[in-house]
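Take a look at this single chain in structure tokens; it is the form predicted on its own.
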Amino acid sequence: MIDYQFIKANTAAEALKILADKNNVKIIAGGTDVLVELHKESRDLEMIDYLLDISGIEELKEIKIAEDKVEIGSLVTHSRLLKNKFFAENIPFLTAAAKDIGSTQIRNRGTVGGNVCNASPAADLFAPLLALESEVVLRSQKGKRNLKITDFIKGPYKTHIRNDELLEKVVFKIPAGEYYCNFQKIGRRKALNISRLCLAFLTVIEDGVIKKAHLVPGAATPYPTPFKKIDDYLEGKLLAEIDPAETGKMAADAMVEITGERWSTPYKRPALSKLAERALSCVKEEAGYDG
């Protein structure tokens, strides 16, 4: 059995003192993720002499829109990122894939700044955060720092969030001029899953042309990494010229790349350039680019 002393913060000032005044302090906002390896025993958790309860620090639930960025406070849970409407028109990735975590139950609790702080391989939020180009904002008592969320990641679970630090928010611009956006998955069962595979992929277009491209898969390597090399290819091409079947391959060659040649690979490999081919044939349609 796992011994802690139970400690919440009602404020965000009062966690970040409790913080750097202890050692040893796992902090809980919805509990979906931290409860269950508490139940577990897990070896991570055997030497945690806290466990900060967060979940009612209200000035880290807020979500911030304006003209051109958008802020996530890090106890946002992903019913309401659902239930709101500029996500849901204006970014619809990001919407799809809240609506796949989980159960009801689980977007009703779990939270974004949980999601990302777990770093779990197949955290849905992550494709679509790491295509928008997010950043992180990190606040301990010394102050605040930023980093991006392709930094922020150190490994599977890991991140470089310090022992005295809260992550207070993430934040991202709007993608300029004329946009796409789609969101694929693949699980094990309609409902309740997690990703095998899950994929983002946002492209920015201007006279046809693809100016900006980021295609991001989940749950496909070690931890979430953006697809640069799909990128540049991508990028200063006409888009009703890709070819998205063969864009989806090339997509495959670069998880391999990443993960060598492993037991899932003649799986993943034809289910991830699948997943690429969709994502590209949807934005090619939704664009009017379908031929």
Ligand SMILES: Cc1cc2nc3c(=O)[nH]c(=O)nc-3n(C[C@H](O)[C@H](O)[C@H](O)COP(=O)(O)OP(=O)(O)OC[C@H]3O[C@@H](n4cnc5c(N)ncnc54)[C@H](O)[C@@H]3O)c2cc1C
Contents of the next structure:
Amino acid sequence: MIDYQFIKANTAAEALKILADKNNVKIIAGGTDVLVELHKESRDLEMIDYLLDISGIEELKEIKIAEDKVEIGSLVTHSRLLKNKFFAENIPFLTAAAKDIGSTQIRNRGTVGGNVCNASPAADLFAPLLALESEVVLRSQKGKRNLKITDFIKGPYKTHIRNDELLEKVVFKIPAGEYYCNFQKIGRRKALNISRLCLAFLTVIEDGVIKKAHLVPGAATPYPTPFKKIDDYLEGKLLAEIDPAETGKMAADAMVEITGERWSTPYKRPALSKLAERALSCVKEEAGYDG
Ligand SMILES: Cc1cc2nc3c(=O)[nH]c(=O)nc-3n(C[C@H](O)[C@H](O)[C@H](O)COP(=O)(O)OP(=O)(O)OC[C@H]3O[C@@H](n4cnc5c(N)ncnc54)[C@H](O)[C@@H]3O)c2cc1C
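Now show me the form predicted in complex with the ligand; what you just gave was the form predicted on its own.
In what comes next, the whole complex appears, and the chain from above leads the way.
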């Protein structure tokens, strides 16, 4: 049995002091990942001496929306994310990703920060957050640092967070001009729907031309990675002339280039191709180029 002392911090300052003063501290937010690992007596948790509960820290629960920028506190739950009107109206693929996470109970407990820090290849929020070119704000007693979310991920279940740091918030710029986004997901079954595959697509259009494209699959590669090759292919083309099926196949090929042929490739190749096709078709339809 893993033996540890449970500590609860009520403010970020308290949590940061504990992280600075003590060794072998494991943060717990909603606990939907950590408690599973503790229950399994995961080897990764054998070394912990303290479980630091940050779930009561109010200052980490804020969603701030400015004119061009969004800040999501690390303790914002998936339920709060999906109920947020601004996101539903302006960043709907984030709402769609949050809506499909687990079950109501998981969405009520699970947090944005936990999803990002756990860095599971199947973490659903990563795809839209990567497509939005988000940054994470990490805080320690020494100060704050911002990291691009792409630079924050070190590998599957690994990030560049230091032992004395807390993820304070995730920030991103609201896309400017005419933009469209879409999220697609396939899970094993509806009730507790951990992604078999998901995909987020965001594009900015100017006079019908794709100025910016971000296609990011989830659970397709060892850790969430933007498919820059597809983005480069799409950018500069007329949205009306994009063939979603062909782009879908290219995305599937890009996945296999990263992963190599694996036991899951016969399933994932056509599945990812279809998800990308659907995302692009939805965006074309929404933009009025489906004819
Ligand atoms: C039945 C079930 C279904 C699920 N379905 C899905 C799904 O469909 N999609 C999906 O993406 N996920 C799913 N999950 C995984 C999980 O619910 C999410 O990843 C959730 O967002 C984790 O948040 P949490 O607050 O519970 O994290 P916790 O379990 O509290 O923590 C997760 C990790 O993040 C660290 N951490 C948390 N907050 C911080 C912080 N502020 N600063 C630094 N480190 C921090 C912890 O130390 C730990 O390493 C599911 C889990 C279960 C049990």
